[in-house]
Amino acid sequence: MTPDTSIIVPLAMLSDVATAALRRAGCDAAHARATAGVMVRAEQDGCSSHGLFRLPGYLAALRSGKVAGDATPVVAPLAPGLIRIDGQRGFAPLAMGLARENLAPLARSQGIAAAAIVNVHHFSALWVDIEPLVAEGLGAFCFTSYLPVVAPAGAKTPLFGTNPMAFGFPGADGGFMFDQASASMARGELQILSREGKLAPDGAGVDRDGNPTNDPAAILAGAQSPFGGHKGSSIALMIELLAGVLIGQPTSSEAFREETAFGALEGAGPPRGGVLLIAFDPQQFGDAPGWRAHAASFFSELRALPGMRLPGDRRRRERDRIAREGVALPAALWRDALEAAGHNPVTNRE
């Protein structure tokens, strides 16, 4: 396959034109911008399997009429460091941002609290869900889940999400932020590998009959494994769990049941399901004289090891570069957007 040419738009137009595309396909102003904006952040942060790659599955999820795109979140207090956003529908970076408001004053004066927020269909990288609060000076974790498409350590069907989760710890360079799957791969990373015609790396996945392979379209057809084997199907169980059974919301298999009975499964947009967003501040751990200048401390000698690279440090350079010069995005995805949004095409190609 002949990988499609590119073409560079400032981070300000990939903005508007993912906002007008999600307004005519049915979201009110609010839901458009939060949405959108999550789109554009991974893009400036370099991560293209959360960017505009996704505008397709929010426009199908959409038009199907799954998702309520003018939704007005809830909140609810449960108990004095728990909250419940019930999103009603919606697409879940408008809860986010509302569970954000309402968790960072409870995490300063608890000490911790956790956000359940319900009912939303979540479809976006996790770093752009924490690190809000990681810049206001908190710790932040957050866990989602998604539909059956990892197969459990030592199983063949898919059971499992991606389920992602991440951690943010502030600090004086903007913090320590990391966002992964429990699969091995992210499934965007893999559909964008199907899309250029490029080999998965070993061990992201197997076929419909249970055969390790490289091929990424066999794999989106079979099932993807839990990144290090035993540990990582761990890790997402305790996301089902956590994202699924505690909240009450769908685990994977059952929100595939659900997509199933509204028929509409992947490639409509995200399910419907939880996310679980838990905020800790620092100062109210015992150590709020200290805790800075040890952490800082710590990752000066993380740091110091040869070869050593956190994780966040690429994005961090990335979202200064693109900022400056625009993202590059694969031509046809672009002019696909560009019809989305009822806008004339542009030339200017990379």
Ligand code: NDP
The other form holds:
Amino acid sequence: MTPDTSIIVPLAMLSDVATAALRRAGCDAAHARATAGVMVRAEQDGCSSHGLFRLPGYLAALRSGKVAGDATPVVAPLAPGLIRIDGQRGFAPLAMGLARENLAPLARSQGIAAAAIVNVHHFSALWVDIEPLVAEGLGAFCFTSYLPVVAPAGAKTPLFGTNPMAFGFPGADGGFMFDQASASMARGELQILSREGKLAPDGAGVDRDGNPTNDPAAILAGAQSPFGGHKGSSIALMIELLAGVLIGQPTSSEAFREETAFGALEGAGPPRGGVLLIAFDPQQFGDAPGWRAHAASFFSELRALPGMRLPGDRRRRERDRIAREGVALPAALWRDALEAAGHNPVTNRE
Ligand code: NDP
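Alternative state: the form predicted together with the named molecule, after the form predicted on its own:
After this comes the whole thing, all chains and molecules, with the earlier chain placed first.
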């Protein structure tokens, strides 16, 4: 496959087109705004694997009827520090916003609180889900599973999802955050390598026969590998438990069985599943007067190490640059998005 030419698009235009495309495919205004919002945030932070690249999947999920574009998420208390948000088969971003709104005051009053977000279709980058909590001074963890595309360490058959987790800790300059798949790389990254005719790094996965390969298409058809061998495999397993078993939601392999009703694994958009979101208030953990300065001195010690960069540094740098300059998108992807939004791909007018 030949590399696509790219086109620079201002973020506001990207947001309008993604929102319009979702509206035309059946999203109500709230879902369209929230779902387009996570794609724009990903593009703005230089994460193309979770940006506009996801739009065809979102649209396919609406068109097949798998996702309800007008679902109204419902909040219910489970215990003093525990809530459940039922997304009613909608895309996750709207339910995640509601979860944060309800979780933040609980975390402040209880010290720690959790939200089980169920019956949602999650397809996006996780830092977007925790960053607003971190910005208001809370720490956060977030976990979700996917579809069975990762072979557990030692096995050749996929059973785990790419199962990302994100962690955030508040502090100066937006605090600290990491957000990573438990697979050696996100599936979207692999799909982009395949589309661009590039090789995957060593250790990314195996082909259908279980042989290690650098061919992204062969890995997509075979199985991805967890990061760090058995250690990443254990993290992926933990996420199957936290985002699936614990909150009564399908594991990645159970989600796949549900998905077969909606067509191809890769083309049908995000599967139904759960998200576990935990928020905590550092003011309540016994060092209210000291933790901020303590964290700041820890981070300056860390940053002083030659060669060191913190997770999130690249993302924040990209955010400022892309807000100014616009985002580079594959021209064919942008054309398809314009068409889906009902815009003329030549004039970019409705
Ligand atoms: P990366 O491996 O690109 O990055 C993972 C984390 O490591 C980021 O916080 C990144 O910070 C940091 N990092 C990267 N390189 C360095 C370095 N040299 N030094 C220090 N820190 C570094 O991400 P993944 O490919 O694992 O995941 C990409 C995205 O895919 C995530 O946002 C994840 O949530 C999403 N995803 C979503 C799924 C879903 O089903 N919803 C499934 C799987 C993944 P920085 O951003 O600054 O580079």
